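Shown next as structure tokens: one chain only, the form predicted alone.
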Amino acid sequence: MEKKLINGEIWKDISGNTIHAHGGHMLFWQGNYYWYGENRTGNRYVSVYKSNDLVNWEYVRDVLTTNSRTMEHRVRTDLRLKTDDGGKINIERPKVIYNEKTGKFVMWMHMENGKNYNQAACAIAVANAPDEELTYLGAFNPCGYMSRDCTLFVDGSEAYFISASRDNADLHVYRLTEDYLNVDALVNRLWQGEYREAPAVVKHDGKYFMFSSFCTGWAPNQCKYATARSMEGRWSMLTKIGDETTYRTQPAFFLNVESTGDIYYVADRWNGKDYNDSRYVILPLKFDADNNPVLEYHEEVKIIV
């Protein structure tokens, strides 16, 4: 079936409200699509919509706010879900997995402490269906790194977190445990000194592609992009594509549709004046005959599922 998105439009759910996803990521299971996204209205933090046409989206529910459950976890963080004057912690670039071997689907998430960007955490949820309230296992900083805007990727029996850190000059991949709710090792750290972030990682033909925008607050820039034979090998330099802005956004995720193979770009368009009203833009992510990307502007997408 085929369906028109318009970029840069205000995306509303089939109940006429603002989608408000940000900075989040997408999950297939069982013949729907759950999109994952910063909500920072009222006390939200994530909300889930969910799709069979990648178009019509419903509104699921909240999955994690500030009164949201939370629980010890093997690894000692820091669980709370609010400033100590009440107020609302910073929760950015929500992403989530399924762990075929745990049966639960796991969020990883960049959180601050809502006063400031000093803390630089990685945080954890889980919850045992997608559609499902999560359950907040708390901040930590991996292997006593910072940890910023930040991503994962599954190759295989491998999941993998990417996030920036050192003050955002470095990208580091941690290969995580095999339930996922830890890092067991830092296997990578990528293009030291050169400012990367908003990370996304897509695998074609056999090769992974990292795409990353430089670091200008709200404001887009030239996205740039590196290959590897392995998550944990060597990457090239970078290299841009797009335009200087890259159309004006700034990527959140890579969305792979199973049913035809095609690989879409998702992106933010964000408003630093208004928050609540940033943008969604989708791109068709193409390849040469080299496996090289490309990445071409539209203002209508159609998506075929």
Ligand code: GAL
Contents of the next structure:
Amino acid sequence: MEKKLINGEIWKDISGNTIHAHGGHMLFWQGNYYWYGENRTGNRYVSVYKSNDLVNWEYVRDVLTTNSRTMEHRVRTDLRLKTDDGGKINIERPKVIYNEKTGKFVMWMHMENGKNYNQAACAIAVANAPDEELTYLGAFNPCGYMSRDCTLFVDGSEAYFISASRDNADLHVYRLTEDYLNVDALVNRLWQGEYREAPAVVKHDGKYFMFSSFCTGWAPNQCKYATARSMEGRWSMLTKIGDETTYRTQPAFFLNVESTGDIYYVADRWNGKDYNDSRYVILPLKFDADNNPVLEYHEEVKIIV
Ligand code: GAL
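Follow the form predicted alone with the form predicted together with the ligand, if you could.
Entire complex below, previous chain first.
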């Protein structure tokens, strides 16, 4: 089955509504891709869409809203999903992974108080199925650190949470506890003082690649990547990839197509003046003979599932 997506256009779900899944993530589960992302309309924080061909997306539900269920967690967290005056907090970059030991779908995200970016916290939420509303377990500072732009990466029996710390100057890598509901240890502090944001990790041919942007708010900038032989090992220095604005995108996540082994770079093309008009860009990620990543721009993307 071959389908096309036009990069930077408004993407609609199969009901004809604009897809709001910004700064998102995808999970493959029982033959379907679930696309989670920021939805800032109404009382929503995160919505999930479902597709088996990566082109026709069905809106499933809002998985996190101002009214979502909250639950006390063994870690002391801030459980407020509204500001004191009834407004919205700020939830960004939701990422979801499945925990085989507990059977839970676990979301990690970036949380701010809705007024400014000073809380710099991560937050977690859990569900029993990929299309279920999440229970919010609250926000906290991992190991006491600031935590903003973030991602998750499952590596065999371990999972990692990666987030920008120290006012975005350093990128921290935390190994998660077995249930994925807390950080177990801070295992790496990468590129200190280089202000990397929007991290996304992919593994190819035994090597780990971490892409990240520079820190310029909604404005796009030069993406760079680094490599490592293990998540907890030494990471290389940063190498430029794509053009100076990364084709007007900022990384959201890497998509691994299960059936073909193809990898796609999935990114946001933010509209800083009108957030809800932000778009998506999907580009095939290729590797040269030396296993170096190559990212080229295409207006249209054919995805084979
Ligand atoms: C970007 C970040 C986005 C959002 C934005 C706000 O750098 O990647 O997720 O936080 O700043 O200005």
